[in-house]
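First, one chain by itself: the form predicted on its own, in structure tokens.
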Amino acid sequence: MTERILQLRTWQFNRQHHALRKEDAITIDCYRDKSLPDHMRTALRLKTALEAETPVFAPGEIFACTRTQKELPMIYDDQEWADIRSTHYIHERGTVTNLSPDYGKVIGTGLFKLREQLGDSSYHQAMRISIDAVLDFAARYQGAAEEKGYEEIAHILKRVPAYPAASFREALQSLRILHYAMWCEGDYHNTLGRFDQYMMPYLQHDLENGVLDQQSAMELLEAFFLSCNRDSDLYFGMQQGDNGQSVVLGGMTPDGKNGYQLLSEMCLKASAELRLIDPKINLRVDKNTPPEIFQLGTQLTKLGLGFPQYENDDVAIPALMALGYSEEDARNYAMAACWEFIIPGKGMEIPNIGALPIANIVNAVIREKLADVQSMDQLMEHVRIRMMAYVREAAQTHRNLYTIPSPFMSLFFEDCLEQAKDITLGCRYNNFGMHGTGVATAADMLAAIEKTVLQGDLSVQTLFKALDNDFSGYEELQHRLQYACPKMGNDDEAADQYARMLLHMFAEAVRGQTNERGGIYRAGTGSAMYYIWHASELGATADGRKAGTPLPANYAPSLNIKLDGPVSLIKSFAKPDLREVINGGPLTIEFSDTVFRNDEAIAKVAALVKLFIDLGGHQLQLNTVNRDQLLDAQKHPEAYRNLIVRVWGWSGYFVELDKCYQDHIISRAELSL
């Protein structure tokens, strides 16, 4: 880390950039005109928002663009928005989210060239206003840089994003402004995509022509990563850090080559040096990935940042193709804000449209049907019927979708400019994704029912009394259910078979379901925040879980169970056919920080990652935790304000999380080797 980067990092760690923010409200009159079409309102709000920004610079600045306005008012007033919501399905905030724009195209073309292609239609006029607003924003930053004597910054802003980037620094500066402008348009959780793929040509050019060496290139890369963290607390999300700023590294290229290269490795090393929450790192791997890459990823895991998250090309690419994605597009997949598989520049997909509460469904079936069945096959048939009904009902609620138009974002997606069509109206891929929460808990319930009720001496009446009383007075039975019954995560087929069945049922339930844009539904193993929400609706359960105990986050073992170790855990969670649930959701494992004591231990953890990949795992997320440290951080948050933890699909500052998320992280198992 150079002295300049250290200075910038210290400035940001001390939150000195927060002092640059203003409370001034953005003037809403110009875009709240009810006679304007909604795409024009969005364009005018972007113009107004960028005009309200004041150019500011950090000490030792390298990449210009820091947000100073805290709020971004809606394009509608409250009554208008209420009227829209009364007749449409609205996903989250009703704006574009969780997409992967084709940054490479726009960085390599420049906004001027795109502007020349616009016609006279109302929609193209909105695109023109948006482009001009971004160009004017860059020009004002250029002028401010000239006044302060920042000649390099001013020179670069003369060129980008107006013209095609001609160097690594220009490409990074262009990306910073383009990505920033999307947030100012109202779009959120839009990732940085396959960053190493579209940025490597610029780096390679500069290295080959002597413009940069690897040290100066690393300084630029780290400065860009730092810039991603200046405004992230202002971006919409459940919590601090839940802002979707992730990158994808390595993996197969559209033409079938290996995409892991110098910039991929530099990104891993830069993230390790900076130790910041953004950008989150996704590392695409396969059975042929060299051990040293897994070890480099494990070195990053050791730091406790919660990434990299691993994606397995051997599973993901054929699984996406089976769902109708072309081979070229499947090879080019990126990740949404957390873990969902999406296609850059070609997908208006909503990969988190809802969630199937698998544990809740299984619990309901047990309570309603257990007394009347004679076998597990009969019980599982009731589960299958209930799942099918839930998915059909959910699909019906997603009709008549409305999303606020995004003319600027649309510039980054296939055919939107050419057809004067907003990205919100659809693209090549328009699929919806559903999470699946509590798979392991559901499997554990079923395994316990089989062992204790259908094959054992426990009566249904006694079980239900114990559950109704939250095991008060039935502590011995709770202990039996919790510790003497099979659990998913211990390579025990008695439990694992039910996880395999449940996920297959989920995949079958979404098969054939379509949305109004012709897209399909995709099943997944992620949980997002539903592991808290669904657990709050769930009383005591037949696996020995007490009411109020959260479900596991993502695809992970139940909380507060005995695990035999990481190898058994990985074997259990690799057994289902994970190609069927390729909406995504990683196996999530917590390691004690004492695991990473030497190079041999690093190699062992890296070997575990490779084992999961070799066994057919789809995604893997390893976290490093220290329970005592987390407990102390709850008591003394002022001493731990830069402590980073993985929450579900994102990493955040522990002391800025709601207590329910803090407690969940503390309660997760700490494995050792």
Contents of the next structure:
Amino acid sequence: MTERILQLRTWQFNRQHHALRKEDAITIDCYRDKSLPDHMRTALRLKTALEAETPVFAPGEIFACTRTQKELPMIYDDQEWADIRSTHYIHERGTVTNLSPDYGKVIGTGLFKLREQLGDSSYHQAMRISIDAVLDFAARYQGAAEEKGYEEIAHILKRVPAYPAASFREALQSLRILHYAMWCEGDYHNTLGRFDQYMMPYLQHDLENGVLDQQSAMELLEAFFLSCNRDSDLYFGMQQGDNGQSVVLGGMTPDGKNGYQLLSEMCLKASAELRLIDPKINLRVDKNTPPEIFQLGTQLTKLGLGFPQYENDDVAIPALMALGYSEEDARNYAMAACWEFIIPGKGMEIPNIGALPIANIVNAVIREKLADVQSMDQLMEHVRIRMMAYVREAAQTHRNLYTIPSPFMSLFFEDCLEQAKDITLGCRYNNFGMHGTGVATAADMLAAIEKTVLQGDLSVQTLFKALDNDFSGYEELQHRLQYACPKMGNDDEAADQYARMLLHMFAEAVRGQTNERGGIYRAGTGSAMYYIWHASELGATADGRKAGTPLPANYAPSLNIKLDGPVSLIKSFAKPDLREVINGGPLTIEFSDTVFRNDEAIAKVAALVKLFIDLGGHQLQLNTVNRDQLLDAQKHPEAYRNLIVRVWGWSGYFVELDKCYQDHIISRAELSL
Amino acid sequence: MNSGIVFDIKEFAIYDGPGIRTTVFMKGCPLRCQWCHNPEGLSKQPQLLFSRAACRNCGSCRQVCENEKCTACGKCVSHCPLGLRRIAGTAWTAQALAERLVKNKVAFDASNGGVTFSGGEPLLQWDFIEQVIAFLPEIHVAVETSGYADENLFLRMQNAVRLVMMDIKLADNTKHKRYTGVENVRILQNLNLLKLGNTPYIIRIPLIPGVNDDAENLENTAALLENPGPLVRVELLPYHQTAGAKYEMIGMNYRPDFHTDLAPQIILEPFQNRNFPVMVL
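Can you now output the form predicted in complex with its partner chain? The one shown was the form predicted on its own.
Everything in the complex follows now, all chains and molecules, and the chain you saw is the first one.
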């Protein structure tokens, strides 16, 4: 880390940029005009939002653009929005979210060239207003930079984002403005995609022409990473830190080559040096990825940021192709905000439209049908029917979707400009994805039922009484269910077979379901915040879990079990056919921070990661935790302002989380290996 | 076939030999090292472990207990509503234990890892371990031992495994007796077997503040290793304050005769001067 980066990092760590934020809100005028089409209203609001910004600079600034406006009012008033909501399906906040824009195209073309292609249609006018707003904004920053003596910044802002970037620094500054403007358009969970792929040509050029050496390139990269953290607390998310700024490193290129390169490695190193929550690092790997790359990833894991999350090309690419993605596009996958597989520049997908509550469904079936069934097969058939019904019912609600148009974002997507069609109306891929919560807990319930009721002497009545009483007065039975029954995560077929069946049923349940845009549904193993929500609807369960115990986050073992160890865990979780659940959702393993004492230990953890990949795992994320530190941070938040933890698909500052999420992380830490 | 008493099986034991390894902790030890952090490994008999601190005295365990003195029958374990009780010490047949270990073979193969027998003192149950090893063909087996064993037995072990990790806790015999309860004569004889043999070995020294972390002891220890034969390296394991954590659970007192709050000195020179690879864990 150079002196200059250290200075910028300290400035941000101390939240000094917060003092530059303005107290007065953006005035609402032009864009609430009801006679205007909605795309025009979005464009005018972008213009208003950018005009309301005052250029500010950090001491030693490298990349310009800092938010000073805290709030962004909606383009609709409350009544209008309520009317729209009453007649449409609205996903989350109703704006564009979780997309992977094609930054490479816009950085390489420049906004001027795109502007020249615009015609006179109302939609193209909205695009033009958006482009002009961004160019005006850049010009104002350029003027201010000149005035304040930031000559290099001023010089660069004369060129980008108007013209094609000609250097690594220009490309990064262009990206910074483009990405910044997306947030000002009201879009959120704006991912950064395959950053190393679309940025490497610029770096390569500069290194070859002596414009940069590796050290100066690293300084630029780190300054850019820092800039991703500057405004992120203002971005919308379920929790502070859930802002979707993911990057994806390495992996196969669209033409089938290995995409891991110098910049991929620099990103891993920059993330390790800076220790910030953004950007969130994903690393694509496959069976041929050398151990050294896993070791570099593990060096990052050791720091406790929750990065990297690994994706397995060997599983993901064929799985995406099986869902109808072209080979070239499947090879080019990136990640949505958390773990969902999406295609840059070509997808208007909603990979988190809902969640199948697997544990709740299995619990409901046990309560309703167990007394009447003679075999596990019969019970599983009821589970299958219930799952199918749940998915169908959910899909029925996803009709008449409305998303607030985003003409600026649309510039980054295939054919939107050419066809004067907003991205929210669809793109090449229009699939919906569903998470699946609590598969391990569901498998544990089924394994426990099989052992104690169907094969054992436990009566259904006694079991239900125990569950109704939350095991009060039935402690020995709870102990038996919790500790003496097979558990998913211990490489025990008696439990693992049910996880395999449940995930296959989930995939079958979504197969054939289509949405109104001709897209399909994808099944996944992620949980998002549903692990908290679904658990709250669940009483005591047949796996010995007491009411109130959370479900595991993502694809992970139940929280109330004793694990045999990480090798068994990985073997268990690699057993289901994970190609069938490629909406994503990582196996999540917590390691105590004492594990990583030396390079040999790092190499061993890396070998464990590789094992999951080699066994057909789809996605993996490791956390390093120190339980005592987390408990202390709850008591003394002021002393842990910069303590970073992984929550579900993202990393955030521990002390900024709601207590239920903090508590969940602490109970996960108790399972740590 | 006789069975072995195991008090823990730990997957992914990082500091017990090369690659990804599963370590089997055999119950029973002839030494009584004051710094022992696995007190449940000392007795050969199964024992009840009980986390006293969280107990609410609800009495459920007493209601089911049929004995005046604890026999580690385990009946109370499932009656504790807080799950505070467990039995340390499970009898395994050689075949069942081998099957359990073979389950992780894919990880051993992928990382040049294997199985480590530790303890307690694994040599106390060597007949049983030999039977287990017979069921583990093509798996790299290592042993972690105090070295306190009969020479013939030690030699048998040395020929049956691919790596030996042996402690040399103190070079001085009097001090050794004082802090571990036994003399080091047999241990040093067995060290000679390691030096003269073909089996790679690692020497481990737990660094205990004020007991063996002085320059003199480390110099004398290093001297014992001269003409080291197939020595892989020397590993120093600094004492950790959490060593006493499990004593209360097993109804024992942790009263070591040294300053547990001091950090041990780490002196590498005696080993470095002799070109022995040395590392601190």
